[in-house]
Amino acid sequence: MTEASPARRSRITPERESELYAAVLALLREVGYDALTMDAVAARTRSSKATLYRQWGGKAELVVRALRHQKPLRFADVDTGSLRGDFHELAVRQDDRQMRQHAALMRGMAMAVHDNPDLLRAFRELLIEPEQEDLRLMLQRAVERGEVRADNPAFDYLMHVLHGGIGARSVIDELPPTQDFLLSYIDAVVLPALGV
(Lines of atoms letter the chains of each structure in order from A and count residues from 1; the text may use other names and numbers.)
(Lines give C-alpha, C1' and ligand atoms only; values in the text may rest on other atoms or scores of the structure.)
Protein backbone atom coordinates (compact mmCIF):
# COMPACT_ATOMS: atom_id res chain seq x y z
CA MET A 1 0.00 0.00 0.00
CA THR A 2 1.37 3.40 -0.90
CA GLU A 3 0.26 7.00 -0.60
CA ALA A 4 -1.15 6.85 -4.13
CA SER A 5 -4.50 5.14 -4.58
CA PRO A 6 -4.45 1.69 -6.13
CA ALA A 7 -5.28 1.50 -9.82
CA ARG A 8 -8.96 2.28 -10.12
CA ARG A 9 -11.26 0.86 -12.75
CA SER A 10 -13.86 3.58 -12.46
CA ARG A 11 -13.69 7.29 -11.84
CA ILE A 12 -15.19 8.89 -8.76
CA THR A 13 -15.48 12.65 -8.73
CA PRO A 14 -13.78 14.52 -5.89
CA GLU A 15 -17.22 15.60 -4.66
CA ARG A 16 -18.48 12.01 -4.55
CA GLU A 17 -15.28 10.89 -2.85
CA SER A 18 -15.78 13.57 -0.18
CA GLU A 19 -19.37 12.42 0.32
CA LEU A 20 -18.23 8.82 0.71
CA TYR A 21 -15.54 9.77 3.22
CA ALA A 22 -18.01 11.86 5.23
CA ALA A 23 -20.41 8.91 5.36
CA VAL A 24 -17.63 6.55 6.46
CA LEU A 25 -16.64 8.91 9.28
CA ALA A 26 -20.26 9.30 10.36
CA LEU A 27 -20.64 5.52 10.53
CA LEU A 28 -17.34 5.24 12.37
CA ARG A 29 -18.60 7.68 15.01
CA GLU A 30 -21.86 5.77 15.33
CA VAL A 31 -20.63 2.18 15.56
CA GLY A 32 -16.83 2.18 15.87
CA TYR A 33 -14.31 0.49 13.63
CA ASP A 34 -15.00 -3.13 14.56
CA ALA A 35 -18.75 -2.89 13.90
CA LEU A 36 -18.37 -0.86 10.71
CA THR A 37 -18.99 -3.05 7.66
CA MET A 38 -18.58 -2.51 3.96
CA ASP A 39 -22.27 -3.47 3.64
CA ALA A 40 -23.19 -0.56 5.93
CA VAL A 41 -20.95 1.83 3.99
CA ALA A 42 -22.48 0.66 0.70
CA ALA A 43 -25.99 1.16 2.04
CA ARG A 44 -25.24 4.57 3.57
CA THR A 45 -23.52 5.85 0.43
CA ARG A 46 -25.78 4.11 -2.10
CA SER A 47 -22.75 2.41 -3.59
CA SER A 48 -22.09 -1.17 -4.50
CA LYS A 49 -19.74 -3.16 -2.31
CA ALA A 50 -17.85 -4.12 -5.46
CA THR A 51 -17.19 -0.46 -6.21
CA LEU A 52 -15.96 0.17 -2.68
CA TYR A 53 -13.58 -2.80 -2.79
CA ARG A 54 -12.40 -1.86 -6.28
CA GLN A 55 -11.67 1.72 -5.19
CA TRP A 56 -10.20 1.13 -1.73
CA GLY A 57 -9.35 -2.54 -1.44
CA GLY A 58 -11.02 -2.97 1.94
CA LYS A 59 -12.33 -1.43 5.11
CA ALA A 60 -8.94 -0.51 6.60
CA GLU A 61 -7.79 1.58 3.65
CA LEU A 62 -11.21 3.19 3.18
CA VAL A 63 -11.39 4.26 6.82
CA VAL A 64 -7.84 5.58 6.98
CA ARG A 65 -8.22 7.48 3.70
CA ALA A 66 -11.42 9.02 5.08
CA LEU A 67 -9.53 10.11 8.20
CA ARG A 68 -6.71 11.58 6.11
CA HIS A 69 -9.17 13.36 3.83
CA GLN A 70 -10.74 15.22 6.74
CA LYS A 71 -7.42 16.69 7.91
CA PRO A 72 -7.60 20.40 7.11
CA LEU A 73 -3.97 20.94 6.21
CA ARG A 74 -0.67 19.12 5.97
CA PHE A 75 2.32 20.23 8.05
CA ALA A 76 4.40 20.74 4.89
CA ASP A 77 1.79 23.05 3.36
CA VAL A 78 2.15 25.61 6.15
CA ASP A 79 4.95 28.14 5.90
CA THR A 80 4.30 31.33 7.83
CA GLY A 81 7.98 32.22 8.08
CA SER A 82 8.42 31.02 11.65
CA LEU A 83 8.09 27.68 13.42
CA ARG A 84 5.81 29.16 16.08
CA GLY A 85 3.62 30.64 13.36
CA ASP A 86 3.50 27.31 11.52
CA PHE A 87 2.40 25.40 14.62
CA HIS A 88 -0.16 28.06 15.53
CA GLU A 89 -1.56 28.05 11.99
CA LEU A 90 -2.03 24.29 12.18
CA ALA A 91 -3.73 24.59 15.58
CA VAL A 92 -6.39 27.03 14.37
CA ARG A 93 -7.30 25.23 11.15
CA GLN A 94 -10.01 23.23 12.95
CA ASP A 95 -12.60 24.71 15.24
CA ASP A 96 -13.23 23.22 18.69
CA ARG A 97 -16.15 21.08 17.48
CA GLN A 98 -14.07 19.58 14.67
CA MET A 99 -11.19 18.91 17.07
CA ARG A 100 -13.53 17.17 19.51
CA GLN A 101 -14.91 14.94 16.75
CA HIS A 102 -11.44 14.17 15.39
CA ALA A 103 -10.07 13.36 18.86
CA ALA A 104 -12.96 10.97 19.52
CA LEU A 105 -12.37 9.19 16.21
CA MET A 106 -8.64 8.92 16.83
CA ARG A 107 -9.20 7.47 20.34
CA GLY A 108 -11.39 4.79 18.83
CA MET A 109 -8.90 4.10 16.08
CA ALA A 110 -6.01 3.87 18.55
CA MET A 111 -7.79 0.98 20.23
CA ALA A 112 -8.75 -0.72 16.97
CA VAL A 113 -5.23 -0.72 15.46
CA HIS A 114 -3.95 -2.98 18.23
CA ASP A 115 -6.20 -5.83 17.14
CA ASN A 116 -6.10 -5.37 13.40
CA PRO A 117 -2.81 -5.66 11.45
CA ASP A 118 -4.38 -4.40 8.20
CA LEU A 119 -5.68 -1.30 9.94
CA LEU A 120 -2.33 -0.70 11.66
CA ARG A 121 -0.50 -1.00 8.33
CA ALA A 122 -2.92 1.41 6.60
CA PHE A 123 -2.77 3.79 9.56
CA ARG A 124 1.04 3.88 9.47
CA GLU A 125 1.36 4.11 5.68
CA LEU A 126 -1.43 6.58 4.99
CA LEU A 127 -1.45 8.77 8.10
CA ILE A 128 1.58 8.45 10.36
CA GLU A 129 4.41 8.19 7.82
CA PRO A 130 3.18 11.04 5.58
CA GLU A 131 2.63 13.20 8.66
CA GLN A 132 6.15 12.42 9.93
CA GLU A 133 7.61 13.38 6.55
CA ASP A 134 5.59 16.61 6.49
CA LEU A 135 6.77 17.47 10.00
CA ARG A 136 10.36 16.72 8.98
CA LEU A 137 10.04 19.19 6.08
CA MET A 138 8.53 21.84 8.34
CA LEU A 139 11.36 21.39 10.86
CA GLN A 140 13.96 21.48 8.07
CA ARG A 141 12.68 24.90 7.05
CA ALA A 142 13.05 26.02 10.67
CA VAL A 143 16.63 24.72 10.71
CA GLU A 144 17.39 26.59 7.47
CA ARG A 145 15.96 29.80 9.00
CA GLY A 146 18.23 29.28 12.04
CA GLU A 147 15.34 28.82 14.49
CA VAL A 148 16.24 25.27 15.53
CA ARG A 149 19.50 23.31 15.74
CA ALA A 150 19.71 20.48 13.20
CA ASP A 151 20.90 18.06 15.89
CA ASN A 152 18.04 18.76 18.32
CA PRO A 153 17.22 15.44 20.03
CA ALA A 154 13.56 16.43 20.40
CA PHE A 155 13.04 15.94 16.64
CA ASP A 156 12.78 12.17 17.12
CA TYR A 157 10.02 12.56 19.72
CA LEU A 158 8.01 15.45 18.35
CA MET A 159 5.21 13.31 16.90
CA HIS A 160 4.93 11.59 20.29
CA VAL A 161 4.76 14.94 22.05
CA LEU A 162 2.15 16.35 19.68
CA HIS A 163 -0.15 13.34 19.68
CA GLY A 164 0.45 12.53 23.33
CA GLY A 165 -0.62 15.95 24.53
CA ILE A 166 -3.78 15.89 22.48
CA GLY A 167 -4.62 12.33 23.49
CA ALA A 168 -3.90 12.89 27.18
CA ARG A 169 -6.11 15.97 27.35
CA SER A 170 -9.31 13.91 27.61
CA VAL A 171 -7.84 11.43 30.09
CA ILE A 172 -6.10 13.84 32.47
CA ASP A 173 -8.37 16.87 32.25
CA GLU A 174 -11.53 15.05 31.12
CA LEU A 175 -11.84 17.71 28.42
CA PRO A 176 -11.52 17.60 24.65
CA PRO A 177 -8.66 19.41 22.93
CA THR A 178 -9.48 22.98 21.96
CA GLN A 179 -7.70 25.69 20.01
CA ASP A 180 -6.81 27.50 23.24
CA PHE A 181 -5.38 24.31 24.73
CA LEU A 182 -3.34 23.53 21.62
CA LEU A 183 -1.95 27.05 21.33
CA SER A 184 -0.86 27.08 24.98
CA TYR A 185 0.51 23.52 24.71
CA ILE A 186 2.57 24.50 21.67
CA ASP A 187 4.01 27.52 23.48
CA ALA A 188 4.60 25.78 26.82
CA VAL A 189 5.76 22.32 25.69
CA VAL A 190 6.45 21.87 21.98
CA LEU A 191 8.48 24.99 21.23
CA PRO A 192 10.60 24.83 24.43
CA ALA A 193 11.41 21.19 23.62
CA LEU A 194 12.75 22.44 20.28
CA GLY A 195 14.71 25.27 21.91
CA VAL A 196 12.48 27.98 20.42
The other form holds:
2 protein chains.
Amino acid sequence: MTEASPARRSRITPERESELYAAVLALLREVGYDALTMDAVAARTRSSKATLYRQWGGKAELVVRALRHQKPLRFADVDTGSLRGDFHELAVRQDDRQMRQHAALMRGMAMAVHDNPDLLRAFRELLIEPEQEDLRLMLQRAVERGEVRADNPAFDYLMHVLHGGIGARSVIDELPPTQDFLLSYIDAVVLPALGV
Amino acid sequence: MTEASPARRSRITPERESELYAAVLALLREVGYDALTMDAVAARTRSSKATLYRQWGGKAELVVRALRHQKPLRFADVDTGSLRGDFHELAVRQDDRQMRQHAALMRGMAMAVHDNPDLLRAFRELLIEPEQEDLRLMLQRAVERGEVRADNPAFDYLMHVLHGGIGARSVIDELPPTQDFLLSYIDAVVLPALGV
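Got the form predicted alone; any chance of the form predicted together with a further copy of the same chain too?
Next comes the full complex, this chain leading.
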Protein backbone atom coordinates (compact mmCIF):
# COMPACT_ATOMS: atom_id res chain seq x y z
CA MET A 1 0.00 0.00 0.00
CA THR A 2 1.66 3.25 -1.07
CA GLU A 3 0.69 6.87 -0.73
CA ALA A 4 0.74 7.60 -4.49
CA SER A 5 -2.69 7.45 -6.09
CA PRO A 6 -3.24 4.74 -8.70
CA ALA A 7 -3.53 7.44 -11.37
CA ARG A 8 -0.04 8.61 -10.54
CA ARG A 9 1.48 5.15 -10.51
CA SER A 10 -0.11 3.84 -13.70
CA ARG A 11 -1.69 4.68 -17.04
CA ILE A 12 -5.19 5.27 -15.62
CA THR A 13 -6.26 8.90 -16.13
CA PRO A 14 -7.38 11.05 -13.18
CA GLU A 15 -10.79 11.42 -14.88
CA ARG A 16 -11.18 7.65 -15.12
CA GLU A 17 -10.05 7.30 -11.51
CA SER A 18 -12.71 9.84 -10.35
CA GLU A 19 -15.37 8.05 -12.37
CA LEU A 20 -14.42 4.73 -10.85
CA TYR A 21 -14.45 6.09 -7.30
CA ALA A 22 -17.90 7.61 -7.86
CA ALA A 23 -19.16 4.20 -8.98
CA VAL A 24 -17.61 2.50 -5.92
CA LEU A 25 -19.27 5.01 -3.58
CA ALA A 26 -22.63 4.58 -5.34
CA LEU A 27 -22.35 0.82 -4.86
CA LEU A 28 -21.32 1.32 -1.24
CA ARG A 29 -24.45 3.42 -0.62
CA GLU A 30 -26.60 0.76 -2.28
CA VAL A 31 -25.31 -2.43 -0.67
CA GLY A 32 -22.87 -1.52 2.13
CA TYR A 33 -19.27 -2.62 2.52
CA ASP A 34 -19.82 -6.27 3.37
CA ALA A 35 -22.01 -6.98 0.35
CA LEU A 36 -19.88 -4.97 -2.09
CA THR A 37 -17.91 -7.25 -4.41
CA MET A 38 -15.08 -6.62 -6.85
CA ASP A 39 -17.27 -8.35 -9.47
CA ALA A 40 -19.95 -5.71 -8.98
CA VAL A 41 -17.39 -2.90 -9.21
CA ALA A 42 -15.94 -4.44 -12.39
CA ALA A 43 -19.41 -4.76 -13.96
CA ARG A 44 -20.53 -1.27 -12.95
CA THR A 45 -17.35 0.41 -14.18
CA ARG A 46 -16.76 -1.86 -17.20
CA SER A 47 -13.31 -2.75 -15.90
CA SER A 48 -11.71 -6.14 -15.62
CA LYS A 49 -11.28 -7.52 -12.13
CA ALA A 50 -7.61 -8.08 -12.95
CA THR A 51 -7.22 -4.34 -13.56
CA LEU A 52 -8.95 -3.47 -10.31
CA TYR A 53 -6.77 -5.81 -8.29
CA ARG A 54 -3.62 -4.63 -10.08
CA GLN A 55 -4.42 -0.96 -9.47
CA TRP A 56 -5.89 -1.14 -5.97
CA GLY A 57 -4.75 -4.42 -4.47
CA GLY A 58 -8.19 -5.27 -3.15
CA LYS A 59 -11.59 -4.16 -1.98
CA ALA A 60 -10.46 -2.47 1.25
CA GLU A 61 -7.95 -0.19 -0.46
CA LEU A 62 -10.29 0.57 -3.37
CA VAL A 63 -13.14 1.58 -1.04
CA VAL A 64 -10.92 3.67 1.24
CA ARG A 65 -9.32 5.46 -1.74
CA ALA A 66 -12.82 6.20 -3.03
CA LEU A 67 -13.82 7.62 0.36
CA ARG A 68 -10.64 9.66 0.52
CA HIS A 69 -11.34 11.06 -2.92
CA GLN A 70 -14.59 12.60 -1.61
CA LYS A 71 -13.76 13.24 2.03
CA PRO A 72 -14.96 16.53 3.53
CA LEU A 73 -11.89 17.57 5.52
CA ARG A 74 -9.10 18.18 3.04
CA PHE A 75 -6.22 19.54 5.09
CA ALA A 76 -3.52 19.25 2.43
CA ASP A 77 -2.41 22.62 1.00
CA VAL A 78 -4.53 24.62 3.45
CA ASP A 79 -2.38 27.61 4.41
CA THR A 80 -4.27 30.89 4.77
CA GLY A 81 -1.92 32.55 7.26
CA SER A 82 -4.09 32.10 10.36
CA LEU A 83 -5.41 29.08 12.22
CA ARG A 84 -8.98 30.37 12.11
CA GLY A 85 -8.62 30.95 8.37
CA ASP A 86 -7.20 27.45 7.88
CA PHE A 87 -10.06 25.73 9.77
CA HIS A 88 -12.67 27.80 7.94
CA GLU A 89 -11.03 26.94 4.62
CA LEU A 90 -11.40 23.26 5.55
CA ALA A 91 -15.10 23.74 6.20
CA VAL A 92 -15.89 25.38 2.88
CA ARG A 93 -13.94 23.05 0.60
CA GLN A 94 -16.93 20.74 0.15
CA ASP A 95 -20.55 21.61 -0.40
CA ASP A 96 -23.42 20.47 1.82
CA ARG A 97 -24.48 17.67 -0.48
CA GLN A 98 -21.01 16.15 -0.51
CA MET A 99 -20.77 16.48 3.28
CA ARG A 100 -24.16 14.80 3.76
CA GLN A 101 -23.28 11.92 1.42
CA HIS A 102 -19.93 11.41 3.09
CA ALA A 103 -21.51 11.34 6.58
CA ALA A 104 -24.00 8.69 5.45
CA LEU A 105 -21.21 6.55 4.01
CA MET A 106 -19.10 6.89 7.13
CA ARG A 107 -21.96 5.65 9.34
CA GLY A 108 -21.97 2.45 7.32
CA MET A 109 -18.20 2.21 7.46
CA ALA A 110 -17.99 2.57 11.27
CA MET A 111 -19.30 -0.97 11.70
CA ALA A 112 -17.41 -2.45 8.76
CA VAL A 113 -14.08 -1.04 9.95
CA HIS A 114 -14.44 -2.91 13.24
CA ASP A 115 -15.32 -6.18 11.57
CA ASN A 116 -12.62 -6.15 8.85
CA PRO A 117 -8.96 -5.85 9.87
CA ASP A 118 -7.92 -5.20 6.21
CA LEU A 119 -10.35 -2.33 6.00
CA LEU A 120 -9.24 -0.86 9.34
CA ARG A 121 -5.60 -0.97 8.16
CA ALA A 122 -6.43 0.74 4.84
CA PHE A 123 -8.61 3.25 6.68
CA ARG A 124 -5.80 4.18 9.03
CA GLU A 125 -2.97 4.19 6.46
CA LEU A 126 -4.82 6.02 3.69
CA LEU A 127 -7.28 8.25 5.53
CA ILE A 128 -6.50 8.83 9.19
CA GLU A 129 -2.70 8.92 9.31
CA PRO A 130 -2.21 11.24 6.28
CA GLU A 131 -4.88 13.56 7.69
CA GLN A 132 -3.25 13.56 11.13
CA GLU A 133 0.04 14.48 9.47
CA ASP A 134 -1.56 17.32 7.45
CA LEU A 135 -3.27 18.60 10.59
CA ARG A 136 0.02 18.40 12.48
CA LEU A 137 1.71 20.57 9.83
CA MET A 138 -1.17 23.08 9.92
CA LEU A 139 -0.88 23.33 13.72
CA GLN A 140 2.91 23.52 13.52
CA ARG A 141 2.60 26.63 11.34
CA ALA A 142 0.22 28.14 13.92
CA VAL A 143 2.76 27.40 16.68
CA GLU A 144 5.50 29.08 14.60
CA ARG A 145 3.26 32.13 14.09
CA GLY A 146 2.74 32.29 17.87
CA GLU A 147 -1.00 31.59 17.66
CA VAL A 148 -0.96 28.48 19.85
CA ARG A 149 1.43 26.89 22.32
CA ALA A 150 3.36 23.85 21.11
CA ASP A 151 2.26 21.84 24.16
CA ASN A 152 -1.49 22.54 23.83
CA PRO A 153 -3.16 19.35 25.11
CA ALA A 154 -6.07 19.75 22.64
CA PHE A 155 -3.72 18.84 19.74
CA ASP A 156 -4.14 15.14 20.52
CA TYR A 157 -7.91 15.31 20.30
CA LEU A 158 -8.71 17.53 17.31
CA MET A 159 -9.46 14.56 15.05
CA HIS A 160 -11.93 13.27 17.64
CA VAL A 161 -13.56 16.67 18.03
CA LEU A 162 -13.88 17.31 14.28
CA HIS A 163 -14.88 13.88 13.00
CA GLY A 164 -16.89 13.05 16.10
CA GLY A 165 -18.84 16.29 15.87
CA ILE A 166 -19.62 15.82 12.18
CA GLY A 167 -20.64 12.22 12.82
CA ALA A 168 -22.83 13.01 15.85
CA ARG A 169 -24.67 15.85 14.10
CA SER A 170 -27.40 13.84 12.40
CA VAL A 171 -28.56 11.92 15.50
CA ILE A 172 -28.21 14.78 18.01
CA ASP A 173 -29.82 17.45 15.85
CA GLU A 174 -31.71 15.35 13.29
CA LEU A 175 -29.91 17.45 10.68
CA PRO A 176 -27.09 16.54 8.30
CA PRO A 177 -23.68 18.16 8.76
CA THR A 178 -23.39 21.34 6.67
CA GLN A 179 -20.80 24.02 6.01
CA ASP A 180 -22.67 26.37 8.37
CA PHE A 181 -22.71 23.76 11.13
CA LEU A 182 -19.01 23.09 10.69
CA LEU A 183 -18.10 26.80 10.69
CA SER A 184 -20.09 27.41 13.91
CA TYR A 185 -18.64 24.28 15.50
CA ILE A 186 -15.09 25.39 14.66
CA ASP A 187 -15.69 28.85 16.16
CA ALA A 188 -17.56 27.59 19.25
CA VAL A 189 -15.46 24.56 20.14
CA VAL A 190 -12.34 23.88 18.08
CA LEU A 191 -10.69 27.31 18.24
CA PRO A 192 -11.61 27.98 21.93
CA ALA A 193 -10.24 24.54 22.86
CA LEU A 194 -6.97 25.64 21.22
CA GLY A 195 -7.07 28.96 23.06
CA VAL A 196 -7.52 30.90 19.80
CA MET B 1 -43.78 6.98 25.60
CA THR B 2 -43.29 8.32 29.12
CA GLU B 3 -40.22 9.23 31.11
CA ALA B 4 -41.02 6.88 34.03
CA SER B 5 -39.20 3.56 33.80
CA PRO B 6 -41.38 0.47 33.35
CA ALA B 7 -40.34 -0.70 36.85
CA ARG B 8 -41.79 2.46 38.32
CA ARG B 9 -45.05 2.26 36.42
CA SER B 10 -45.80 -1.44 36.97
CA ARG B 11 -45.19 -4.47 39.15
CA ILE B 12 -41.91 -5.44 37.47
CA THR B 13 -39.03 -5.20 39.99
CA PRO B 14 -35.95 -3.06 39.27
CA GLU B 15 -33.83 -6.24 39.48
CA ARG B 16 -35.97 -7.95 36.88
CA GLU B 17 -35.83 -4.84 34.70
CA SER B 18 -32.00 -4.79 34.87
CA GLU B 19 -31.86 -8.50 34.04
CA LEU B 20 -34.13 -7.98 31.06
CA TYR B 21 -32.11 -5.03 29.75
CA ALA B 22 -28.90 -7.04 30.06
CA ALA B 23 -30.49 -9.81 27.97
CA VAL B 24 -31.66 -7.28 25.33
CA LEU B 25 -28.15 -5.79 25.06
CA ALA B 26 -26.61 -9.27 24.81
CA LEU B 27 -28.99 -10.07 21.94
CA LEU B 28 -28.23 -6.71 20.33
CA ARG B 29 -24.51 -7.50 20.40
CA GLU B 30 -25.15 -10.91 18.89
CA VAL B 31 -27.55 -10.10 16.05
CA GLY B 32 -27.81 -6.29 15.71
CA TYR B 33 -30.94 -4.16 15.85
CA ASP B 34 -32.55 -5.19 12.57
CA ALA B 35 -32.41 -8.91 13.28
CA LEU B 36 -33.45 -8.60 16.93
CA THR B 37 -37.04 -9.80 17.45
CA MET B 38 -39.44 -9.54 20.37
CA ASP B 39 -39.80 -13.34 20.10
CA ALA B 40 -36.08 -13.74 20.75
CA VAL B 41 -36.24 -11.32 23.71
CA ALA B 42 -39.24 -13.20 25.13
CA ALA B 43 -37.48 -16.56 24.77
CA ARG B 44 -34.17 -15.34 26.21
CA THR B 45 -35.80 -13.64 29.20
CA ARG B 46 -38.59 -16.20 29.73
CA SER B 47 -41.17 -13.43 29.39
CA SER B 48 -44.37 -13.43 27.37
CA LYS B 49 -44.40 -11.19 24.33
CA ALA B 50 -47.64 -9.67 25.68
CA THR B 51 -45.76 -8.54 28.79
CA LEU B 52 -42.93 -7.04 26.77
CA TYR B 53 -45.33 -5.09 24.56
CA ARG B 54 -47.40 -3.95 27.55
CA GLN B 55 -44.35 -2.75 29.48
CA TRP B 56 -42.30 -1.27 26.64
CA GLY B 57 -44.66 -0.64 23.76
CA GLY B 58 -42.32 -2.16 21.19
CA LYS B 59 -38.82 -3.07 20.12
CA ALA B 60 -37.53 0.48 19.62
CA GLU B 61 -38.46 1.63 23.12
CA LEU B 62 -37.24 -1.59 24.74
CA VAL B 63 -33.85 -1.38 23.04
CA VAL B 64 -33.39 2.32 23.78
CA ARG B 65 -34.34 1.85 27.46
CA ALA B 66 -31.83 -1.00 27.66
CA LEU B 67 -29.13 1.26 26.16
CA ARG B 68 -30.09 4.07 28.54
CA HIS B 69 -29.83 1.69 31.48
CA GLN B 70 -26.12 1.13 30.64
CA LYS B 71 -25.15 4.42 29.07
CA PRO B 72 -21.77 5.85 30.07
CA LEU B 73 -22.66 9.52 30.53
CA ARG B 74 -25.07 9.75 33.44
CA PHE B 75 -25.63 13.44 34.03
CA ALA B 76 -28.59 13.16 36.40
CA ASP B 77 -27.75 14.01 40.05
CA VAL B 78 -24.21 15.10 39.19
CA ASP B 79 -23.58 18.16 41.37
CA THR B 80 -20.08 18.36 42.82
CA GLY B 81 -19.92 22.13 43.19
CA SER B 82 -17.64 22.81 40.21
CA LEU B 83 -17.97 22.25 36.48
CA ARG B 84 -14.66 20.40 36.29
CA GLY B 85 -15.78 18.20 39.18
CA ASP B 86 -19.10 17.52 37.48
CA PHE B 87 -17.53 16.47 34.17
CA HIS B 88 -14.98 14.28 35.93
CA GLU B 89 -17.75 12.68 37.97
CA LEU B 90 -19.46 11.82 34.66
CA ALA B 91 -16.33 10.15 33.39
CA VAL B 92 -15.81 7.90 36.40
CA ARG B 93 -19.40 6.70 36.84
CA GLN B 94 -18.85 3.72 34.52
CA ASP B 95 -15.91 1.41 34.31
CA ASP B 96 -13.85 0.77 31.18
CA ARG B 97 -15.58 -2.49 30.34
CA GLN B 98 -19.01 -0.85 30.39
CA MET B 99 -17.75 2.05 28.29
CA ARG B 100 -16.23 -0.30 25.71
CA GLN B 101 -19.39 -2.39 25.45
CA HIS B 102 -21.56 0.68 25.12
CA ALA B 103 -19.35 2.12 22.36
CA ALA B 104 -19.59 -1.14 20.39
CA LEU B 105 -23.38 -1.16 20.71
CA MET B 106 -23.66 2.47 19.65
CA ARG B 107 -21.69 1.80 16.46
CA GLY B 108 -24.33 -0.73 15.48
CA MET B 109 -27.11 1.65 16.45
CA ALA B 110 -25.80 4.56 14.36
CA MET B 111 -26.92 2.83 11.17
CA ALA B 112 -30.16 1.43 12.60
CA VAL B 113 -31.27 4.82 13.91
CA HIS B 114 -31.11 6.25 10.40
CA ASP B 115 -33.07 3.40 8.87
CA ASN B 116 -35.85 3.18 11.52
CA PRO B 117 -37.95 6.28 12.28
CA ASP B 118 -39.45 4.59 15.40
CA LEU B 119 -36.01 3.94 16.74
CA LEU B 120 -34.82 7.47 16.00
CA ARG B 121 -37.84 8.87 17.88
CA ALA B 122 -37.26 6.63 20.91
CA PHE B 123 -33.56 7.43 20.80
CA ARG B 124 -34.21 11.15 20.86
CA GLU B 125 -37.04 11.11 23.43
CA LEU B 126 -35.47 8.65 25.87
CA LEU B 127 -31.75 9.17 25.46
CA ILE B 128 -30.78 12.43 23.80
CA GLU B 129 -33.37 14.91 25.03
CA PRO B 130 -33.26 13.89 28.74
CA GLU B 131 -29.47 14.02 28.61
CA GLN B 132 -29.51 17.45 26.95
CA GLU B 133 -31.81 18.65 29.73
CA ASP B 134 -29.57 17.22 32.49
CA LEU B 135 -26.54 18.79 30.83
CA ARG B 136 -28.39 22.11 30.57
CA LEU B 137 -29.10 22.04 34.33
CA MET B 138 -25.47 21.18 35.08
CA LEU B 139 -24.28 24.12 32.95
CA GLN B 140 -26.94 26.40 34.45
CA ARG B 141 -25.48 25.78 37.91
CA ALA B 142 -22.01 26.62 36.56
CA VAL B 143 -23.39 29.86 35.11
CA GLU B 144 -24.96 30.70 38.50
CA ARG B 145 -21.65 30.02 40.24
CA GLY B 146 -19.97 32.42 37.78
CA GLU B 147 -17.79 29.68 36.22
CA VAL B 148 -19.04 30.17 32.65
CA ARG B 149 -20.94 32.84 30.75
CA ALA B 150 -24.59 32.13 30.02
CA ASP B 151 -24.07 32.89 26.31
CA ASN B 152 -21.08 30.58 25.79
CA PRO B 153 -21.45 29.32 22.19
CA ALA B 154 -19.94 25.92 23.09
CA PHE B 155 -23.11 25.02 25.06
CA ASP B 156 -24.86 24.03 21.82
CA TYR B 157 -22.13 21.58 20.87
CA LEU B 158 -21.15 19.76 24.06
CA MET B 159 -23.20 16.68 23.15
CA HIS B 160 -21.39 16.52 19.80
CA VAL B 161 -17.99 16.95 21.42
CA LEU B 162 -18.59 14.34 24.15
CA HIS B 163 -20.43 11.63 22.22
CA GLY B 164 -18.50 12.28 19.02
CA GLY B 165 -15.18 12.03 20.82
CA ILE B 166 -16.11 8.79 22.57
CA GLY B 167 -17.41 7.36 19.29
CA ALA B 168 -14.39 8.40 17.22
CA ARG B 169 -11.87 7.01 19.73
CA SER B 170 -11.73 3.43 18.50
CA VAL B 171 -11.09 4.21 14.82
CA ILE B 172 -8.74 7.17 15.35
CA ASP B 173 -6.63 5.59 18.09
CA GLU B 174 -7.42 1.89 17.61
CA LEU B 175 -8.24 1.90 21.31
CA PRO B 176 -11.58 1.67 23.10
CA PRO B 177 -12.86 4.67 25.05
CA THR B 178 -11.77 4.48 28.71
CA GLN B 179 -12.16 6.57 31.84
CA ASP B 180 -8.60 7.88 31.40
CA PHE B 181 -9.29 8.88 27.81
CA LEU B 182 -12.49 10.65 28.81
CA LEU B 183 -10.84 12.51 31.71
CA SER B 184 -8.00 13.72 29.46
CA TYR B 185 -10.45 14.66 26.72
CA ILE B 186 -12.58 16.67 29.18
CA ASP B 187 -9.51 18.54 30.46
CA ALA B 188 -7.95 19.09 27.02
CA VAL B 189 -11.04 19.99 25.01
CA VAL B 190 -14.36 20.26 26.85
CA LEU B 191 -13.35 22.58 29.69
CA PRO B 192 -11.09 24.82 27.54
CA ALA B 193 -13.91 25.15 24.95
CA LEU B 194 -16.08 26.39 27.83
CA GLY B 195 -13.35 28.79 28.95
CA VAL B 196 -12.88 26.90 32.24
